[in-house]
Amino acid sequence: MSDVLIVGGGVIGMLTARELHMAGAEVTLLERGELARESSWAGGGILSPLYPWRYPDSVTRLASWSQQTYAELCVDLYENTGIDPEYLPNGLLIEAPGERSRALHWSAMHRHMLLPVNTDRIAEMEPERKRPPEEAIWMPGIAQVRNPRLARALAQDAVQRGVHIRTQTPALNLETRNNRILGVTTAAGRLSATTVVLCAGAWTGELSQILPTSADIRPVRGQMLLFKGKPDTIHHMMLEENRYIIPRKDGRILFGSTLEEVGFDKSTTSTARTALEQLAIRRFPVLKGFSVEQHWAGLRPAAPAGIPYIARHPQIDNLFINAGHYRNGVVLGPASARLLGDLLLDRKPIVDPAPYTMDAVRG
């Protein structure tokens, strides 16, 4: 029997496994499909919340801690596994009409570099952008990772560290008695551990329904496109009306994403593909000359106000939760894993844990 059983093998689950294993725990990782093939694989990999000033300070605190550690994490993973997560600090341009003052106030409060730029400066930075907006907000310190490569590196790192991994093994039920969790029921039988951590992303809410207090997490579908572009066609990440464009190192260009309340339906639609492609080409006509290489969808784990649950369960002593990161799982992942480890191992927490508890007010 392991010390810790983690339910969910996405970026959050794997980072949590890494954190606990490095602290000396024997860890088993349980995943319903393949590692990190859900929201972790489907996202864009921007290492910042989108429109960060719109989020509560509790999200900013986690993001800030992660941003300070990501470069070192990626170097460490590359050295250990030979898989490069492609950490790239190429900055983020955000069009947000009427939000300049709010963004500048947030920047001063949290000491994040943020600069207003005008049309001429935007055109200089991105020559292929058709009709640049009159103004935008430039965050030069924001980086990206290529999240599928980050996921592969974390998976290989887990294997090399000796984490016990069980894929294609959905958790069917949580067995509890006398305010303790006894184990997790699967088709292959019950798995037990001294402590269980729920990191099951969009499925966490559904799985936790049998508990005295459940997690308010729902799936929100996002569809995305990948253009087979050329390097240096687009230079920086850009965000406008919740649609972002992300140029990768090899020239591929990611454009997304939709926000759809369709339950656990992860299918793609021709309507969304057409709308995304047309919008991307309107903003960057050069994309018309590139083929759409991939079109996919993922299910984001949405919690109220975008504040994740990172806490011990209030009634089940040996059950913890680390889920509900919505669109920010990659950027919040390292801090969330560290905080969960702090709580489970009774260490001094990196941030005040109160906003992430099961009973915290989330707006």
Ligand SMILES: Cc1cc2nc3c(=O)[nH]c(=O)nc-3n(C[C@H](O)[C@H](O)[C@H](O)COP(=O)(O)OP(=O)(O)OC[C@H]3O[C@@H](n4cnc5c(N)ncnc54)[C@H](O)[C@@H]3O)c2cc1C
Second form
Amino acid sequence: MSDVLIVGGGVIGMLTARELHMAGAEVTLLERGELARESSWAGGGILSPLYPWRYPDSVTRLASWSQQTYAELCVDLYENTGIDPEYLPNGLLIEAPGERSRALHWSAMHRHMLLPVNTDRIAEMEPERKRPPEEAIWMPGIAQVRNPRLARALAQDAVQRGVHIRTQTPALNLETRNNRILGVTTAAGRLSATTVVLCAGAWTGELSQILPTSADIRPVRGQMLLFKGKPDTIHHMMLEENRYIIPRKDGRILFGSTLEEVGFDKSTTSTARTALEQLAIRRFPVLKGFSVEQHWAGLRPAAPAGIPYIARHPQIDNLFINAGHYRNGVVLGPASARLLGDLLLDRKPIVDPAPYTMDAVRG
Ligand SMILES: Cc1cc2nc3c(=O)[nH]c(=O)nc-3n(C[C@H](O)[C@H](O)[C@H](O)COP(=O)(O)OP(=O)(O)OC[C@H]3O[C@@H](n4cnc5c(N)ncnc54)[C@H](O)[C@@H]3O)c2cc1C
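Okay, that one was the form predicted alone. Can I see the form predicted in complex with the ligand too?
After this comes the whole thing, all chains and molecules, with the earlier chain placed first.
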């Protein structure tokens, strides 16, 4: 029997496993399929909420903590595993007409570097952007990771550290008695643990339904395109009307993503593909010369207002939850794992945990 059983092997589950294992716990990680093949694979890897000033402070606090530790995490993972998560601080250019003063106020409050830039400067920074807007907001400190590589590095790191990993093993049910969780039911029988942590992404709502208090988490589909570009075609990440472009180190270029309320349907659609491709080419005509190498969809785990649940269960003492990170699980992951560890191990929390409890009002 492990000290801690974590259900769900996406970035949140793996970062939580790492945190708890490093604090001395014996950890088992249970994954229904393969590690990190769901939202954590499908995401873009921008290490910032999009339009960060639109989010509540509770999201900003987690994002800021993660942003300060990400470079070091990636170096550690690269050194331990030989897998490079490709941390790249190439900045985020945001077109948000009419939001300049709100953005500047947010940056002063939270001490994030944010600069208004005009058309000439945008054209200089991104020569391939057709008809650059009159103004934009430049956040030079924002980085990206290549999330599938981050996930592979986390998986390898977990193996090397001695986290017990059980893939192809769905948790079928949560077994509780007298306000305690005994373990989870799998096809091979019950897996017992002293403590259980739910990190099952978009599926956490369903899984927690049998509990006296469940998590309000729904899937929101996002479709993404990958162009087989060349290095130095696009230099920075750019965001406009909720559609962004992410240039990777090797020249590949991501363009996404849709926001679709279609339940647990992870299929891609030709309508979305055409719309994304046309918009990408309209903004960056150079993309016309590159083929679309891949088109995929993932299910974001959406908690109300995008505020994740990072908490001890209110009725079941030895059950915790770390899920519901919506559009920001990659950036919020390290801080969420650390906070979960703080709560589980009775350490001083890195941030006030109140906004992330299961009964907190989420806007
Ligand atoms: C298109 C798109 C773009 C995105 N871009 C960004 C971005 O740029 N930056 C950012 O920070 N975030 C981004 N995100 C959001 C981010 O990817 C998610 O918030 C994050 O991956 C959530 O991680 P997770 O581990 O909670 O969920 P997941 O990665 O979905 O992992 C949950 C895991 O739990 C497993 N599981 C489920 N049920 C069970 C069960 N019963 N038993 C065992 N295992 C189970 C699943 O198989 C899965 O592996 C994006 C998401 C999408 C879809």
